[in-house]
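The chain below stands alone and is given in structure tokens; this is the form predicted alone.
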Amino acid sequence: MSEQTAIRIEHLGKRFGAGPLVLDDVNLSIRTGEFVCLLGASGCGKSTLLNLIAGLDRPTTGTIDVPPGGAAVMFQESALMPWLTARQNVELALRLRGVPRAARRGEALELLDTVNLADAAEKRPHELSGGMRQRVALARSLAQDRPVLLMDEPFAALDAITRDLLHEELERVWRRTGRTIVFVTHNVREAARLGERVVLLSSRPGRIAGEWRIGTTEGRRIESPEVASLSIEITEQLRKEIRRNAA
């Protein structure tokens, strides 16, 4: 892989046991530092593809190349340890990474500051809102210091206003850290709001059914005209894929 390519997927196929193909002949290259949104109807294999990139499962056919440092994964549920404070949850990831004990507190506070949550460092998860818990989960993912961050519908359970605020936070963190991000969503507007590139998967078996590259992403908001326009275009293609699968 070249230094400019963070993830390369070639002729990827996946089936579970003797079941039908979930993914079929997926080919995708993602640049270092790129923000890619994977979009598709429920059950199209988005999360399966993310798990394969993460190394949590193995492909049936084809290959996946990721950077030597691997990938951190952030899921829809924050999955924080309820008996630990926000800082201690982040410190746990640092400890697993091998960061010396004396350095963990300061580094955890820096990471919480990165997600604008330094003031809540000593609060436990039950004292935090859903959006704040997801910020802690993001800081914990960043604490793993992996070159790739995989996000599986991390904001799906949040209300629209909180989700919009977290879009801004995530974009700021992405620009600040330079991470390669692969973000799975079934929300077309979310994909159009966040991604430098939107990749649409067809219904099962999942194949790449369309790609959209966005020239300038800075300053976009969920209500921006360009987001609305792109959402309409992507939705039309998504409907075609759903109709094709239902036929």
Contents of the next structure:
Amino acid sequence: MSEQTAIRIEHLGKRFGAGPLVLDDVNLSIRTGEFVCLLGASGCGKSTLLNLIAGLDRPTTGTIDVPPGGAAVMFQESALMPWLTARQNVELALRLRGVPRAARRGEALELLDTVNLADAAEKRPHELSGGMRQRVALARSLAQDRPVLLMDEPFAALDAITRDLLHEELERVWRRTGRTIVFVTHNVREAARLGERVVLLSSRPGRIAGEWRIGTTEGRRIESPEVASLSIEITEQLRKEIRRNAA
Amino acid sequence: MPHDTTALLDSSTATAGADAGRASATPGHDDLRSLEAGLDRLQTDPDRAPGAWRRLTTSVVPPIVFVVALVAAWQLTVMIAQPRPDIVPGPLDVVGAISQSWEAGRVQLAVATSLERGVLGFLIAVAVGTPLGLLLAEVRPLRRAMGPIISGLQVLPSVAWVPAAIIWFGLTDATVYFVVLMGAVPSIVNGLISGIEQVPPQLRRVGTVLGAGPARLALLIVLPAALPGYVAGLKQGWAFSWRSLMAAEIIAVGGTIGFGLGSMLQQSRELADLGGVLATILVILAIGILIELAFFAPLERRMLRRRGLLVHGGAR
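After the form predicted alone, can we look at the form predicted together with its partner chain?
First the chain shown before, then all remaining chains and molecules of the complex.
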């Protein structure tokens, strides 16, 4: 693997048992520190691809190279442990990473501070709003300290205002930590807002159907005109792909 | 490499002190911070734990009022209808019976004997039931084989074991403990199994993603997540222990078996002392309620509140 490539996927195919092909000949190479959005309609195998990269599942054909540290994963549901406080949830990840007990508390508080939740450290998940829970989950996946962060529709269940803020938060964390991020979404605007590169997957089987690179990513907002025009372009292609299933 | 936490920490500690760090961050970041803080405030309510006074008026006063009314109605009936006191004794007769056996030291002895057996038997049942439940929950073939039998044992009244136990162990404490165990262990095992079954699969997945092996997954994630089911099983296990104990003590009297509440009940019946019988029933009932109120209820309430499973306040 070259030093610049974090994830290399070659001729990847996946089928579950004797079922239909879910992913077909997917080729993708992701630079170290790149922010890639995987976009597609339902049934395009986005989550399957993410699970394969995470090592939660094995490919049927082809290969996936990920950096030796592996990948951290963040899900749509925050999946925080309900009996632990925000800080203890982050500490759990540190503990499983092998951080000595004495260092855990301080590091957990620092990580919560990076997602602006230092004041809520002693709160339990049920006392937090959906957006706050996802930020704790983000802090937890940062605590894993893996070079790659995989995100499976992490903001899909949030209201628009909260999601907008979390986009900013995530972008800031990405710039600050230099992690490689693979962000799965079915929201075109979200992909156009966040990614340096947007990869469109077709459905049944999932293939790469289009790719857009965004030159300047600084200062983008969900309402920016360049985000809107890119969204229109991507949506057109996405609809073409969906229509193909009608035939 | 910029993608490790130390780099991440450096950039925030470089500005010496958390507050200073916050103040001197980039203006865009400050903006985001205050925005997020505002939204967080809007989207959460302060957790309102009910005050001591409110708890008193909502959960302590109503049952007391009910019991007082019940006793008053009982006393009134006895005064108006004037039934035979050996068939329908009044509350005062029952109180008299209790104080009489208190003076004779029999209540204290019986309560001490029964409580000791009940608690010890329950603890043994926990020690047996917990590893058994864990084993059955984690080893699927074993559960398929033994699960139905354990569930069946939970339905079987444990008093049915008394004759067999007397034949095996004679009139000894072993008989009593055997019956208590047969009553309590299935409840504890079933509680733990259902608790573990109800652990959201998502939590296990997170555990795997965070890098937990099977042992740490069980210890750090599955067991704590299964705690509500386990506590429910323990609570039921205690109820079954106490019931089984009373049944065993009523049937198995004599030999080296000490004088428990069940024995006291049986003795009062032989003397046709209905006041004494009712008094003993009340003592048995009171101990059951006391253990529930003093031990299980606070344990359960605390656990549920921590997990946000008690409804009041919290996040929207």
